[in-house]
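One chain is shown next in structure tokens, namely the form predicted on its own.
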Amino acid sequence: MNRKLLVILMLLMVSLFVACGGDDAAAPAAVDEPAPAEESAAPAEEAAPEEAAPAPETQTIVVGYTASQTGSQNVSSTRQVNGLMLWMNQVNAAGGLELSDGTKIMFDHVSYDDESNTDRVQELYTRMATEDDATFLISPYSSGLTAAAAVIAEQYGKVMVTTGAASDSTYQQGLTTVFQAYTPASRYLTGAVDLLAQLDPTVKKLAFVYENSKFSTDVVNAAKAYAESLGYEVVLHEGYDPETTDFGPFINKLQDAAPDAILGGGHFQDGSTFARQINEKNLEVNFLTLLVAPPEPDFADLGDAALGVIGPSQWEPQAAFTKASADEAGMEFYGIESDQFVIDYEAAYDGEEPSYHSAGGYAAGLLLEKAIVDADSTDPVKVAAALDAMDLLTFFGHIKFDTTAESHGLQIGHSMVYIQWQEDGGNLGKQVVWPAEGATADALYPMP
């Protein structure tokens, strides 16, 4: 066989072997190439954008209170509510309070007419605590009504800021959730005694004629004890019914006792009537200080009967409680200043001048706000703890609460100022006459 034929036969054999080799066929050498992506793998995409942060949660909490839309406390109660609602509207208009976790706190309110009636107050505060699920409470106006509300607040564990209520005794019965904004009754009229001592050290005889209400009785009893401790003689100490409109019998007793100074009163209606009838009967008196009524702007409607009358006030626009004065005293200041409060209040209520009851209503809301901010929570236990720790200056004055078991919640920071109605250019106006460091004018003495 020749060489050429042999080569052809060998090639044919190799071809047959390859064709029939199956799995035994030698695999070709691997080629270094990128491995194909698995079919189940997601195709390459651009990095997904970060998810937007969730919108902050908005929590609406309900503040409950009653107002004396009718009854003897109507004037002062209405102004107190006006101040409270101004605060609430301002906070909500500003977008609420923001907690550190981004939660926004907004405020709503539930309110009823308490008719200046203690039994109705207990019924209504129970309803607000249970049926209306109010988170926090603000007191009604007056110490008697507040004492009734305080028991309900404590019973249901509701934090209540009290305003328009000065009696010490409410805070001396083991309460833990009730906090007083006002200067207590025990210090309400003592400054008037100090003012009198400065004006005329020869005065010895005092008379106390006052409304038979919890507030007035507490105030007068404390002032009487203080005056007697200084050597004054109390020649008349007599109460009158809250509905009294004829003070003739009391004025006759005052004429017989011939005191050098008269202190007392009760609330707006009775105090205004008492001052007017003293003037009408030409009772000679050198010094007249009455509770509640004189600081009210409407007291000027008495005309000549208002001239020279002095009244203790929880707040007056002239009182310079500002951030600057807080810095000077090394204290924290919180909230707006008095001049801004006056502007905002008058704008909200058709030019009505705010009284200290108006300021007290606003201050109650402001203290609740500050406690929520400090607690960084609306939890009542944490808010109560923040109130316990509070020690600051506001437009309303110094705020600090007693934390002892004996007087928990009693206000120990705030002090009274005393105003007197004086004539200025033919018009009646209020002047601060005590304490001396805050006075805007010398006191008229003896009163005209």
Second form
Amino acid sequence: MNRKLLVILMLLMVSLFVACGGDDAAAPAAVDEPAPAEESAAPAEEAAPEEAAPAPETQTIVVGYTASQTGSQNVSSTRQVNGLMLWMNQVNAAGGLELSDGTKIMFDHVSYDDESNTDRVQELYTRMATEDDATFLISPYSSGLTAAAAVIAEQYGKVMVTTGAASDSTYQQGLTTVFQAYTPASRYLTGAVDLLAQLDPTVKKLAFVYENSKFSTDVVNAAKAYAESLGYEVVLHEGYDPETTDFGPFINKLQDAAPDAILGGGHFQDGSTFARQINEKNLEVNFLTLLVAPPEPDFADLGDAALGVIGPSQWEPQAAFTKASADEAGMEFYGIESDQFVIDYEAAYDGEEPSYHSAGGYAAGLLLEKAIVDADSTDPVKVAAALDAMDLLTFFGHIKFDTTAESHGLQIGHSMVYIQWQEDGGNLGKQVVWPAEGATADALYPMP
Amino acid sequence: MDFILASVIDGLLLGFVYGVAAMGLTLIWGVMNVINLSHGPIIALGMFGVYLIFGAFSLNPYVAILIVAVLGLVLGVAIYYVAVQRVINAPHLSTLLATFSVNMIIIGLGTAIFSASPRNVEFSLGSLTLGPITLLGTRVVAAFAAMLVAGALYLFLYRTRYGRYIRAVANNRDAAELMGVPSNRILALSFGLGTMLAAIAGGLIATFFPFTILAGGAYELKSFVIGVLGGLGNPIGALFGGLILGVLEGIIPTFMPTTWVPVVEFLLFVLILLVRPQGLFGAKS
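Given the form predicted on its own above, produce the structure of the same protein in the form predicted in complex with the partner chain.
So here's everything in the complex, that chain up top.
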């Protein structure tokens, strides 16, 4: 009888074990409790003798994010995710991160399609923070979607590194666990003003013509205030609707106002149309800087109209942020250099040239990795503290976060790089012209 | 002063093209009392027609516009027989819904095929600078093409047998039928001509502005304003209405922000409807 009872109990135990194992396989890997790994799964009777060191523990960390697989943000979001996944695959392929106690940290991910929709982002980030138990979060692409995700990350105490999100306002609402990789919108164009001041100190008149969107308006208003603080006179400051295709009225106004430099734009389509029509109308301009459009490789299709146009970019392959430049600046360098990133990215994605969105995705993962290494832990509080203390150079540029209560997590180290389309052996190519430490060529001024 | 002159000339050149788009809308209204809500998507199809022909066969865009015009005529006749003919004698709401359905079908299919990504016809005719004024080649040619189209439509309506039939059906369909005019075929032809004009306007716009499959909507709205301005049902009035709207679009930004242009346009639309509903050049009597 006792033997029968024992058998039944054993069968029950086995079936319970199988059921638990099944659940574990279906759910995302556990976060703080290490997932069973091959190294630690050895039966007790095969355990090493007591005097030998225990096998290193392997901990699998789940990183959650949403991707805009559909909707208006699809292209940029896809590149961002490609960059992030490249980082994750590289870390895992290298055997993961090793903490001082010998624990190996491997990364897994949980991800959903946010459909470029704010409501979906809130729903999905809540799900990842609660049901999927993601330890760390990476933002979706775009300022609007990230603003929605940031609130959820803070609510559940999850550390989130944001990328593809430049708006300042997200970081000015008292959040403590959200950290921005991108240069904020308020400093998107200020570097162009600095570049202009360096190129021609006699210039006094500026014009701002920009898309009437939150991002572009924020960027331009900040640049205008900065320019005025430096003594520039703004002779035209006017927005256009996002659907604008005819820039004739603006060009006529610019002709009348005769500024020395034009700054503005918005997104790819309006920016490239504006540049094309400025060229067609033979508007004489010495300095033209537009948002978003110029760094895109397709901008070269404009031909002569692209020549001399400057654009701010979060990252460019040519930007010389290297270990050597870090040593020169007395800074710590972490991660791979740009050249290697480009090679690895192209190899991973069928020769696709990485954009700054791709680099931003990779950088977000890299910052999380560095914070875990510095914290020597995956504890969110310690990782957040490591991010607060971070001040280093990566292939993506200088990284340092604001730690004040007013703007906690706002990126204060990273600067935009400014590219200019220049002619190189009959072909148009991008050159980094600012900041000086990352420049690959002198700026063409006045533009041809 | 130079700045205002340049703006007026830019507006005039654009106004000719607006006029052609509005002629298509007002012709259909004038002949069959149908407000064609598929007008905008057909303008967009004209843009895509030129884009595809230019891209696939490297044909000169103006030759492509000729092909697009023929396709526009055929498409219009097909839309008439499929969607409009059955409800032509029904209340206005039925024809509005019928043409709105066609609008939705074209937008849906177009978005599925082309997505909503902007396209460009990479074509330039250079520019001509006369003192402070720079004339873009594509806009000048578009204005001449629009004048040719308007002249050809006038000759067709007033110098050909089918033109007389169209005018007869527009004036009194029952009387025209009694005189042996095949009114159903004439209505189909009129609808086809209206869509042909929309497609031509779209093709001309594509030579100088980028566009999406949704781009026709803005020109459809302008066509309504122009139609009311020039007199609903009066195609030649529409051409002049287009010129007035073009000049307004050129001048308004010289003394107020450009974003105010649609506000002024639609204020004008309401004013004309209130004060002179027959339009500046007289509506169909």
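Computed from a prediction, not measured in an experiment: that's the story for all the values here. Numbering follows the first chain given and starts at 1. Superpose the two forms; the largest set of C-alphas matching within 1.5 Å is the rigid core.
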Given a two-rigid-part description of the chain, what is the rotation angle of the smaller part between these two forms, in degrees?
-> 19
